[in-house]
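Take a look at this single chain, the form predicted on its own, given in C-alpha cells.
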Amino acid sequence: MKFLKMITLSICAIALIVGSSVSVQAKEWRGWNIHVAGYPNTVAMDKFAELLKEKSGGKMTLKMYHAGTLGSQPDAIEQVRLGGLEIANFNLGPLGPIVPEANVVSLPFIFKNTDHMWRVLDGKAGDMINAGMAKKGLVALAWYDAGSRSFYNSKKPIQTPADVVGMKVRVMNNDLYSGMIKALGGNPSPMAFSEVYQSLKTGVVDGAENNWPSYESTGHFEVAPYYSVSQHLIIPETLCINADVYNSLSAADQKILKEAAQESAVLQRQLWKEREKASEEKVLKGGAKMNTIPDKSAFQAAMKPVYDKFLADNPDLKPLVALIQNTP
C-alpha cells in the first residue's frame, strides 16, 4: 500500500508539474497598439493574433488593446521593455530616446524614399537597429510602413521654411523632431498624440506633422485644413516583443512567432498604400487644401545644424548614419 501510495502522489506530482508548464506556455500575452478600430496597423496586429494562435495550435496567444487604451506610447515602451507587456507595434520615433540607433531614421530627409527605407532596414544597416533595440529590452519581429510625415496647420500653406517660423507645431517626444522645429524657426510643442485634436481646435497649437491616414483617421484635417507635403520623416514602425520572452520560447516557437510577424507586416504594408491613397481623397473632398513643397533643398540645407548635433552627441553613430545615406 506504501509503495502504491508513493507511485500516487508522484503521479499527481508530475501532473501538476505538467500542468504548469502547460499554464505558462499558454499564458495569453497582452499587446499594445495606439491605432483606432480599421487603421491598417490595428487590422494588421489582429491578423498577427490569429495567426500566432493558429501556428502554435493555442500554445501562443495574443490579445490585443488597441486605440492607446493600456497607456500613452512612452508609457506602453517602458511596460514592454519592463515585461509588463508582452507585444506592442510602435513607432521608432518614441524609441528613439530610448535607442539611439533608431534614433538616427529620425534624422530629417535620411531617406530618399519609403522603397530607400526598406533596403536599408533589410540590409546590415537595420541589423545594427534591431541589435540596439534588442539592448534595451525589445526584440523586433517585423516593419510596418508608416508613410512620410508633412506639415500640417490651422493657419496657411507652408511653402518655404519662412512659412513655419514663429508656428507653434505639435512633434513626437523626440529631440530631434523638436531641434527640426527649432531649425525652421518654429516653436516645438511635443505632447501626446491623444491631445493633439484639442490643442489644434483650441490654439494650443497650430500644426503638426503626420502621413495621410493619421491626418485624416484623427479628424486633424477638420482643425488643421492646410496640408502641405514635404515628406520630411519617414520613418517605420516595428512589431516588437519583451526580449526576456522572446529569449524564453524555443526556437521553433521562436520561428513561429516572427513567420506570424512577417505574414501580418505584408498585410499591413499592402493595407497601407490603400489607406493612404483612400485618407488622401477623404480629407480632399472634405475640405483640406494640400499643397507640395515645390522645393525641398532650403529644408534641407536647415537641418545641417540638426545632423550636426546628433552626430557629435552620438559619434558611435556615424557609421551607421553613413551607411544609410550611401544605401543605393
The other form holds:
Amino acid sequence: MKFLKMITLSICAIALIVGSSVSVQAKEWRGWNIHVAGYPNTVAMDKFAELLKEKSGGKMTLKMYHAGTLGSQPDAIEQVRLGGLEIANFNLGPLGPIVPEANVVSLPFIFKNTDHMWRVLDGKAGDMINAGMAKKGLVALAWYDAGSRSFYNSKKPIQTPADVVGMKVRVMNNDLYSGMIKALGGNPSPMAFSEVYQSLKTGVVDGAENNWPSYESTGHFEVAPYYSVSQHLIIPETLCINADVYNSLSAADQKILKEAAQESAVLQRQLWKEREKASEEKVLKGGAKMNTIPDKSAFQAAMKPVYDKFLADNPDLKPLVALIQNTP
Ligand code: GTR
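To complete the pair, please output the form predicted in complex with ligand GTR; the form predicted on its own was given just before.
Now the full complex is given, and it begins with the chain already shown.
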C-alpha cells in the first residue's frame, strides 16, 4: 500500500514537472510586419510583444520580423492561415481576395471618413468581418489605423478622373483596385509593396496610391512627387493570429492576448495621428507637391461600375455593404 502510494506520488510529481516545463517552453511565435523601424505599426507591434511577455509571465513570447523580411503581404497572409507564421499586422486590402467580408472596405469611398470607419468597425459590420476572417483561419485581435489613401505620381497633379487616363498605376493585390484604376481610364499594375520604389523610379509605373506615412517611409515621394488628396480608400488594418494557435490557448491566455493587442492598438492609433502630420510635413519639405481635389464627386461617380460588378459577383455581401453605407 505504502509502495503504491509512493508510485502514485512520483507519477504526480513527474506530471507536474512535465506539465510546467511544457508551458514554460511554449513555442516562440513569429510575427510579420511590412513596415520599417519607427513606423507606428512597428512600434506598436514591438509593444505588443513586450506586453504579451509581461502579462503572461514569459509564457507567450513573440519575435517580431519587420520590414517585410519574412515575405510579401499576400504570402504572409497564406503563411499565417496555414500556421507557418503565428501573428501579423495585415492591411484589409490584400486580405480581401481571401476573406470576402473584409473586401467591402476596399470599395472606394465606402467610408465617409476615419471616424465613420471606426463606428462601422465597432458595430455589427466589424463583427461580420471578424467572423469572415475566422472562417479563413485568422482570429482578429485588434484594429490598427491606416488613415486614407490618395494618388501620387511622377507626371502631374491629378485634379479630375481625366488626369488618370493612360496612367500606369501600382495597386495592391486585389481585383477591386484594378477595377478602380480601369474605371478611371488608367492601367493598373498589381505589385508587392517592396517593388514600388524601383518601379516608380524606372518608369515601370507612373504612380501609386497610399497614405502619408507610407508615401514618406518608402521614399516614394522622391520619385513620384505629385500627391493628390483623393482619399479614395480608407482601409483599416488588423492585428491577427492563426486560428489553431488561438484555439489551443486557455481562456485566460486568450484574454491576455486580446488585452495586449488592444493596448498596442491604442498606442498605434495615437502614433498614427502624429505620424500622419509629421510625414506630410516631411514630404512637402522634401519636394513633394500636394494638391487638393476640387470635386471628388466625379471620382465617386466613376466608381459605379466597380460597385455594380462587386455586388453582382457577391450578392451575399449586399446587406454588409448596405449596413456600412447606412451607418451614420
Ligand atoms: C500600407 C499598408 C501596408 C501595405 C502597403 C501597400 O499603407 O500599411 O500593409 O498594404 O500600404 O501599399 O502595399
